[in-house]
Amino acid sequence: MKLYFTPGTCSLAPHIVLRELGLSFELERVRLGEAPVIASTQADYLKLNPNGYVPLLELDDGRLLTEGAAILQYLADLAPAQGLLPAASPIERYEIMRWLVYISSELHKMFSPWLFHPEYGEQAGGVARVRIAKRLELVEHQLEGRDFLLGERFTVADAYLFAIVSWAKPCRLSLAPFPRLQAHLERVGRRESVLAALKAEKGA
């Protein structure tokens, strides 16, 4: 498999999961922009992903999978015994899917315009801070008495949450009102898979 990624973006989440599961994969860095290119070859990335964003997962048979939440579920299902996403019958699987959707729609898409499009201006950033903080209240409540979103086990939802909420610092969004979330980020950030992913992306 090959993961197309850009450092500092949501593609960190599947990168973490690939390492967490011990799967064999290659990394291909993408330079985003109006005309995104594959860094190693300068090839037009839009020919692979017309959406022009990451992540993109190229499977061994050449098929391409886009959208982070879908990629996370696909990867988890490659190694079901590791429990990053329970089997289809337990309600826990759908709880994790609920959190993947929440992180995608209520956090990821709230951060993205503000973080990657500074032309929107500081006023838009101020509005975004307020709205994101409101949505983080639900995450903070969910983490009460839990190490991870669904309890004591790390899942794909925790990887996604870590990747997105890590944007808070460069966006000048204080996490002081959310001590449980801060503890969660620190806990996830100490995992070997996360440290390895961040190191690899820094050097890419």
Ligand SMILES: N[C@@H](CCC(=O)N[C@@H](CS)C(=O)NCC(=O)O)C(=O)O
The other form holds:
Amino acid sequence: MKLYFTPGTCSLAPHIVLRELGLSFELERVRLGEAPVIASTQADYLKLNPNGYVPLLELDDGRLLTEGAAILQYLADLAPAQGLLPAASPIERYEIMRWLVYISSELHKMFSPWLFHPEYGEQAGGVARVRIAKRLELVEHQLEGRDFLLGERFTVADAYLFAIVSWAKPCRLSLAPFPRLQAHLERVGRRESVLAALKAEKGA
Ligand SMILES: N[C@@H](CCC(=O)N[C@@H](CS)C(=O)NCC(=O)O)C(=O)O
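Take the protein just shown as the form predicted alone and give its structure as the form predicted together with the named molecule.
Every chain and every other molecule in the complex is listed next, the one we just looked at coming first.
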């Protein structure tokens, strides 16, 4: 398996999960932009993903899978015993899927593009910050009495939340009103898989 990733982006979530599960994988860095390329070869990345974004997972049989939320579920299902996405208890699984969709549509796509593209201007950025902060209230509420989104167990949703909400600081979004979320980020940030993923991406 090969994960196409870019440091500092949402591809950190499947990268963390690959390490959590102890799966063997290769990393391939992508330089994003108008004409994204595979960093090691300068090959045209659009040939692999015409939408030009990461993450992209290349399976051993050559199949390509995009969309972070789908990749996270696929990976977790490769090692069900590890419980990053429970299969045995359907409602818990759908609650995790609910969080994956919430993070993808209400957080991820509010940060990006609005806070990553200066061409949208300060006004759009300001609106995005207010909306994201509103959406984070639900996350803060969910974390009451819980170490992770679904309780005491780390799941794929926590990996995704960590990757996205880590953008708050560079995007000048204050997390001061969300102490439980801050504690969650610190807790997840201390995990071996996360430290290893960040180290590998820094050196890539
Ligand atoms: N719908 C995709 C979006 C992925 C996405 O937005 N990736 C960003 C990095 S966080 C990216 O590669 N952006 C570059 C671009 O859109 O050109 C998913 O959920 O996986």
